[in-house]
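The form predicted on its own is given below as one chain in structure tokens.
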Amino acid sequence: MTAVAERTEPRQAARTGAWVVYRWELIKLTRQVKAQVVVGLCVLAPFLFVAALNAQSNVPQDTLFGRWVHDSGFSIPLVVLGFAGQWALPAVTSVVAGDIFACEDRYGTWKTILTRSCGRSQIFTGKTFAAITFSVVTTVLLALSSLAAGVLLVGRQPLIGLSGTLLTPGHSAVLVLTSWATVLLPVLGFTGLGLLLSVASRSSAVGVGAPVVIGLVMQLASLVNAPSAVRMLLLTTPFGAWHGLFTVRPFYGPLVQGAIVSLVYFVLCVGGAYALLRRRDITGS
């Protein structure tokens, strides 16, 4: 009995440190401003989307579903998401992934944080668990207000699907949901993007911008028609791969491809992230 005491021991402490890590760094999210501001924009920003599209009468064409932003409130989530994937998803998820490790470089923290009952494992998953966390609630949060300022300021029209068939209010709200669930993958790819970049760089500049940059010459190297190949390996791809859902016979491929890019990404992102701060020489910070 003691003998099994003694090796469960270190595996409790282990989960019990990195629950702490955890834990503390969502209360200290919760105080700083950046989080503040993101969190308040993506509540906000959906509302303010539409109040100046009602202020007047063009819709953006170029984009799906946006013909129909003055006629159905169902429009205005898929419109965002559009634009979501294009820049501001991966902008949101670096804010804490690309700096929640550079900021102890930053402030030279490492050997404050690093004791005897707190080692790298814990500190590692209990960081990367709170930026996962941070990404996930942005994105649901965004996704419900883009949702609540079309249905609130629009209406519940039925909408109009990339067939040509009218989808009820209900059948809608369901795939407007859906659509969003689908890019919580890529979103994680990007928030192990911004994981490494953050300690490997060991500056927020790079582990912060860095993603955004890098999504931003996806999105560039989709639309100068790079080989299909190419764009299968993107990870901005999948924010797209929503788009089967609407038609009059759904097609998942482009969802399930675009789910095992986006977890590829993210394991080898976080595993590299792991590795690097495993071998890294800490004294001096």
Partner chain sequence: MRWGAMRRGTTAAVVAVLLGTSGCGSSGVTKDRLNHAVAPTFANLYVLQQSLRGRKVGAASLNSKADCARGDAQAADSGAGNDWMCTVTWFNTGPDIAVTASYQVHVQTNGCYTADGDGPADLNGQQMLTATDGATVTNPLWQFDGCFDTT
Given for the second form:
Amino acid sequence: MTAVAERTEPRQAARTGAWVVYRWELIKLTRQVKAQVVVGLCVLAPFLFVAALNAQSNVPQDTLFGRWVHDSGFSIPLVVLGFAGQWALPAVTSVVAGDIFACEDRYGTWKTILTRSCGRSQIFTGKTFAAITFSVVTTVLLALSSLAAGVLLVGRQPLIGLSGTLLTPGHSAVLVLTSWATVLLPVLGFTGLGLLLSVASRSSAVGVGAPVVIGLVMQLASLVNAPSAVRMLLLTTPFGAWHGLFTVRPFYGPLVQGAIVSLVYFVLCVGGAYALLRRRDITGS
Amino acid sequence: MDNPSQPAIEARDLVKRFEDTTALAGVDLRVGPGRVHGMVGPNGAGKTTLLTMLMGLVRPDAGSIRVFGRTREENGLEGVAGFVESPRFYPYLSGRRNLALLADLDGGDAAARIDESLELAGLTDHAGARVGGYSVGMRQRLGIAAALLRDPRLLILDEPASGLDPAGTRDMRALIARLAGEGVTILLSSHDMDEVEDLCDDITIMRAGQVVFDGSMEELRDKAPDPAFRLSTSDDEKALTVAGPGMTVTPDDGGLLVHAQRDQLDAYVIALGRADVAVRRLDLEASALKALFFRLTESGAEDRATGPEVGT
Amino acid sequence: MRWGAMRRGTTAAVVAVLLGTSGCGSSGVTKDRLNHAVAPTFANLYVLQQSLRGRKVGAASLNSKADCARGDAQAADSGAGNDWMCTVTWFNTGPDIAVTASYQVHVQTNGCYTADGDGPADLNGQQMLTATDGATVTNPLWQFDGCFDTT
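Mind sharing the form predicted together with its partner chain? What's above is the form predicted on its own.
Below is the whole assembly, all chains and molecules, this chain first.
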């Protein structure tokens, strides 16, 4: 056996190993009731929300675009984004991210999977990408479903933007989807937070619950007029950074800041989770 | 690539502390290739810590481990399989699906061995059922099947018969003997001295994080003390006075405890008859190995201070 | 050890960069920014309202101006709060005839605001209005939202 062959073989195995873990995590997710419930809610909830709005004349005025929910279907996905996004998206992402490592503690299966030919970094990579996939899929589903609910149940009327101008249906749809795309980054930040807490606490309750609580606390902090430097470092602020897209002269400062903050959260949390898992002793039954 | 005389496991001076307890205080272990190596010791002796360490789940604070000459960083788990403590699986997947997952993690041709492994472990009939509904014994069998998927050259089994009914225990021992016959090296921990005596070529006895005996079963038998018998007579006081040289008779728990070789015991029983003492009951209290095991693992603290290392 | 130091270093660097770009923690909500956001938004919505009522006007010809201040005389005219008052002035029928309207404005820390019409009643006092085609529609000037850049 040549030295080159010896060195490339494990590297190739490492790639396929992470892929195998990723594939199995997705298979396991599709078998889990809670994942099915969350995906179902992401699809159905916007329609129920619009149905509830249509049954009454009141409008959710305290949310951006809330006063137009009866006038343009494109306001619906934006109201869902502003209204439910801040707490619903962290909750949805951590249902899986907060549990994906801790469930191995709950089932006692760390020793089962870590004594196979897959290394810890492959297991970590596969699981992390599975959690990211779930977060992205649920966010995209919620976005498409709320856009569909708005267009189907309210209509394709032009939307009044944040400078008072009318936006054509096509332009509105593009801006709606772009806005939802921008919250993928803070969603990933919360995914990282869930992963870190899942590894560190070894408890699904903490992994799933704590990111939601942290999200609510951060939101509270931004409501009570925290200094803008503090507000900027909160992971909930990027969820509202899309509003600059809806003015006549769009501004991107909040989006850029939000992207940096989200990525920093993601990298620190995932890096921390990896370091913890690498060094951890697997004991106990 | 492997040298046939290379030890399957060579561990040196392993130390592991968990917060305030010392689980391993400098343990050496050498398991020869193709041997069945037993590991015994009371609870808390460090057996499980040592096994988890050999399987790469726990890092030693100090010391080194080589499996087939490789360290953990050098793909040290290749050719190694087994389980530590009771094997665990995903309860919401079937037994077969759990094995499919593990086979994928192993890669290679592990997936092709699923049916054969289920068959060998005697689990074919239940493979389609969710593991959540399995009994302890069935999970144990699934643990064996999962280990066999790896086509191991070294099998590490922690209390393999635990949770099995007598028939299951018999199957398990037969399977271990069969694998050993095929040249697989087996390291098994047990609290059952009879099981170890039945199956093992070599034995390591641990106590309080240290090895107190390490050697072949023959070496252990040579060191074995006189076996112990429980005796009940019509007149225990008189029986005490009849005891011959080279044996001990002590009152114990409403009867007598006799430590003697078999011929000494025969002579003693005859002497009791001559002295008009009737023997009402005579039972083997502990086999020679059990007696040695107890002596090695239950000796007092002063023993430990003077170094109880036997046979190392 | 190395990890911790590396992480602390990264965090410090990122915080420094972010603080640098954020104007060192001072509030991004200022009188000037609010004026420049409210005036054109009002103008656009006025055009919309007038077209609903069957009258065509151009936003640019209105030459709208806003003058915003916080209701509390003690407070500086900056920062988020629900006590902002804005007076919008525009030219309706000619360059000489100025018209004004009042709004109570709630400004949030992120630069989004809600303006609530405070007279004249004909302009912004009613939530709904009747369009020329007879339909009852939301009055765009009753309340409106807008956002401006605070970074």
